[in-house]
Ligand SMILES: NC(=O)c1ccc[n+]([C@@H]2O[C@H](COP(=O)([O-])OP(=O)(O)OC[C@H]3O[C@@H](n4cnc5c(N)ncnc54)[C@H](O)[C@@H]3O)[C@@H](O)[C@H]2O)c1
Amino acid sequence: MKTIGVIGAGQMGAGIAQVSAQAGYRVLLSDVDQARAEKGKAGIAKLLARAVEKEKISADDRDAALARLECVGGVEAMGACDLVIEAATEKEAIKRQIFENVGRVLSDTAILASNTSSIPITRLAQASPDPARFMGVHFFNPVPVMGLIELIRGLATADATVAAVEAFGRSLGKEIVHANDAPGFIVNRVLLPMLNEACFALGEGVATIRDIDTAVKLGLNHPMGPLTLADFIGLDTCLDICRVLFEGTGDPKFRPAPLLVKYVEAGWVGKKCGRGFYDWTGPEPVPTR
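So, to be clear: I want the structure of only this chain, in the form predicted together with this ligand. Can you give it?
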């Protein structure tokens, strides 16, 4: 593989474009328009500049990575790509439209992959030009820091597609795990029940926000408590994933905690809006109850 297309230049798409360019691939980055793609690239340039300041990479390596990364106005330019990774907004209709558009220009050997966190890969594959050359490639946020990629094959994904994307993922220096096309794949299937249970515990008055987080952090040796982590992820995103697990499995153990639903209804969705379980507006997060 030489040329990688990345569709969606938000948090994830920009991260995927960055690590691909740093690994030596030519990268074409698109978003809804050229200006959004350029904004994604500007963010990457800032992160790479910081890495140079910290002497993690050389200025030459930064310049070379940025030179390999080209912003394009739309998917029409992606005909030259060996692999196209879609990392647009988590809405099925948007992703389906993108697959239809990019399907018109993709070569008949190119692979199309989605970074979706929750939409079934086999269903998305139906909107792709060739389900044998379609799969899920689930990166973690922030992409340049997190060492894992989950690969998800749909029912029709060919072995050669999985092998090619696995080789690409390893060339980025990431560890690869394979998951079946089941709700939440591996990481969210295991993580979300813990975050949801912390919301149940808080709602039932088992302990305070600070004590639940301190207990899990120190008692289980986690880098941060579950309520802090939920605030980082976004409580709306946590709720969406809980619902995917609940609806996808039909298992009541995945039912969302009432307090989580209430916080999302209140618009208290976490760090991104300044308030979730913590107030994030000051220098340090402060528990809200």
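Now show me the form predicted on its own, since the one above was the form predicted together with this ligand.
No partner chains or extra molecules come along with it, only the chain itself.
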């Protein structure tokens, strides 16, 4: 592989584009328009500048990575890519439309992958030009820091597709795990019930936001509490994944907590909008309940 396409220049897409460019790949970063793609690249430039200041990379390495990263509007330029990774919002209808659009320009050897964190790969593959060349490649946020990629093959995914994407992931310096095409895959199948249960505990008055976070952080030796982590992930994304788990398994243990639903309905979806379980607009996060 030489050229990687990334569709979606938000936090996840920009992170995937950054690590790919730093690994030596030519990267095409796309969004709904050129301006959003350029905004994503500007964010990457800031992160790389910070890495130079901390002496984690050289200025030459930063400049080389940015030179390999090209912003495009739409998906028309993706025909030059060997691998295209979709990193749009966790909405199935949006992802399927992206696959249909990019499928019209992909070469007949290119691989199409989704960074979905929970939506079934076999079902998404129906919207791809060739399900044998389609699979899930789930990065974790923040992509430059987190060392894991989950690979998920659909029912029709070819062995050669899995091998090629695994080699790509390892070239980024990531550890690879393989998950079956089951709701939530590995990490979110385990993580989201914990975050959801923290929302239930808060809604039922078991403890305050700070005490729930402190108890889990120190009692379980986690780097941050579950409600803080939910704010970082995005409460809307957490809710989407809980719904996928609930609908995909039919198991009531995955039922979304009413308080989580209420926060999303209020538009309080976490750090990205400045307010979730914490108010993030000041110098220190402040609980919102």
